[in-house]
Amino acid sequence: MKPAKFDYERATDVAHAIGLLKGSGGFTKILAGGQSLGPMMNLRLAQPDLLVDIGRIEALKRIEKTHDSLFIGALVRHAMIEDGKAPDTTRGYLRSIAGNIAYRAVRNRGTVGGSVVHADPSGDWPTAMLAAGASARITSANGARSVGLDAFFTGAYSTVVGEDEVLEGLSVPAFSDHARWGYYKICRKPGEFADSIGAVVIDPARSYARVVLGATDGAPILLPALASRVAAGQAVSIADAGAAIDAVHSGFDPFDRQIHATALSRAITKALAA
């Protein structure tokens, strides 16, 4: 199958972009890595009347580091991470997740900002920049504006970015010489989609500890109280897993629970023991 019918534009800068997603007077999708984008469209499960391509927009390609954060440009590629194109202040959490996303020619082309935007709820990056505490920087007409991770997903395939908006960059803490983290993903086979993702940060040195649970039906889960119980170093079982994800969504059947009760106790073992 091939996509509907489509008009398409290229954008210059992020001001041409705002332009014509606020102008286009149809449904308008914004083309980046277009490693999501494309297969739904060739399926039809998209079918926008406007494609913005932004894909030569240098301004959204920049990597910056300063002394308590790292901006990574929504446009940059999951293979710079990998490849250690950008300072690692994370203590290798960034580069070791970009490294395990599906294949090599996906993560070629496939984008920070695209995946975090698209908002799958297999996705890595929703979970893992969850995790870490990071913060989108959203640009429109109006200003730029900045939202915690936590605020940002408001479900599956959907955020808080309106449809005149774009999504510059994201802005992940740097993790102290103490921190220590733990990312653990189930796939039926590697490369791909996930059934479920444990991600785990914890840095006493900024009394740090955040607990997430991803790969589900929805936007990727908190877990405060089994944040708690690793800050203090508590080890968690298979069992305490699946209790805190009762505590805080029980929609799960048994199959699922288990595992993602699996991969948050595996991750949360990684961690302490890192």
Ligand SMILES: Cc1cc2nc3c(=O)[nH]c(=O)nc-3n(C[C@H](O)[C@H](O)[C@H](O)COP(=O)(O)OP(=O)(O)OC[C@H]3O[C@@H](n4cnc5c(N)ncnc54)[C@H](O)[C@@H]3O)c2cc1C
Second form
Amino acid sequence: MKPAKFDYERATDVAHAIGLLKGSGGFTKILAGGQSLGPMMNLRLAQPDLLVDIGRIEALKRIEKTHDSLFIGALVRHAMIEDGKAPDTTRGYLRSIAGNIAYRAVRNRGTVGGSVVHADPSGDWPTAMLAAGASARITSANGARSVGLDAFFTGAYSTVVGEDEVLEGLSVPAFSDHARWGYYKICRKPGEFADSIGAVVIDPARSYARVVLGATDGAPILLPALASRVAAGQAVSIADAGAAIDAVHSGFDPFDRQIHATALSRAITKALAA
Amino acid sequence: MKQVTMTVNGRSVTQLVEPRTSLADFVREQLRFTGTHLGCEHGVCGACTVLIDGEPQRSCITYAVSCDSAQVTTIEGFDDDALMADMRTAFHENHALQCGYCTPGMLVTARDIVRRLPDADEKRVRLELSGNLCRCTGYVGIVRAILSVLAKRKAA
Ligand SMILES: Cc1cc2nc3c(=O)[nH]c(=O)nc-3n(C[C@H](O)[C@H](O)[C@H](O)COP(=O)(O)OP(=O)(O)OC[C@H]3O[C@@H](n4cnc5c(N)ncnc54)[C@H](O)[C@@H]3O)c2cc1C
Ligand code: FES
Ligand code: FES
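For the form predicted in complex with the named molecule instead of the form predicted alone, what are the coordinates?
Then the entire complex follows, led off by the chain already shown.
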């Protein structure tokens, strides 16, 4: 339960980090909070040759509110959002999610950016940020680009972020005063990775509605058919949710299908009651 | 090997470490603060919880080399901490430990619960404790100890 040997460099800024990533011959990984990478390396599921520690790059800790969005720097820790250190532009959505990730000691070190790039299907931020309509700002030697999270996840533990790119942060559209949301995780124990996650954001003032299923075997799944129903204020039973799941994914076994349908239906019920 | 300088229990230390050395192994093996315990070594059990810059964090999945210039407090570093003194007494009085393996991490977490959540009720205390596993006590004594310190602080 100890990691294999690796080299370590601390990046002073984003350009330095990109230089270190590009310059290394072997298998190089960015280290942010280490709360996903650390366990994987201790279990030797990951054996990088070099870790590029971005943890001290102040520019990545930025939290910035604009008139219609909130930018959350990649290094913002879960606990900072839990403690309300970011302005609430989402009617409590982000704060509520942050406070229910893992345990406090993990939230004190784990980062939003690390969670999204790690893209663990059971992670909270990938599903939650996709439901909120967030986009990612990614920087490479060739400049920065912005990618909507609907085009960001390419599978389980897989994203469009290249090996010599750094996620700078996420831009989350501000919710209007009448936006409603619901988030429902099915976990065996508080703080444990979820068996299923349903996430719903409805914001009629922006003609916005998204329903997302997380903790599947791949990337979080958008369910536009359910989103239209929810936008129209229609309740969604577990059976309805199950049918909607069948339309987009046929591979779930009956147990997984049932808990996914349940998580979705409960998240929708919460959103409609909010 | 990389050189790292940090403050551990109020004392500045500069040492060479292998990058792969966890903060837990660093304080245990190189500094001989063996009160920090290792259970799972992947962030789940909480036995290794220490304060880094004042906040509880897992020392098993934090590399010592990444703690350069940090302030680290292990269970040996709370001699002058009034809240921790109360918590120790409460653990003693409420039979909140048996083998003691989980206790260093439990105390660090328990102290943080009282500091952060002065109004926590039993349900909240149990929720906050979900990241610290105890195989002996069944948690009843631990929860009672924390609640007693919360009550004492409220009354004061
Ligand atoms: C016991 C335990 C329970 C947990 N439970 C949950 C849970 O219930 N829900 C949940 O969502 N999470 C959970 N987590 C994971 C936790 O939220 C992590 O903090 C998070 O997934 C990763 O963030 P990090 O900063 O630690 O990233 P790291 O571990 O440092 O990095 C993760 C990956 O992302 C890459 N990376 C990191 N930052 C960047 C960047 N800016 N640009 C490009 N690549 C980057 C790294 O190279 C690595 O591949 C748990 C962790 C533990 C230890
Ligand atoms: S040893 Fe660190 S959490 Fe278990
Ligand atoms: S007292 Fe033995 S594990 Fe908690």
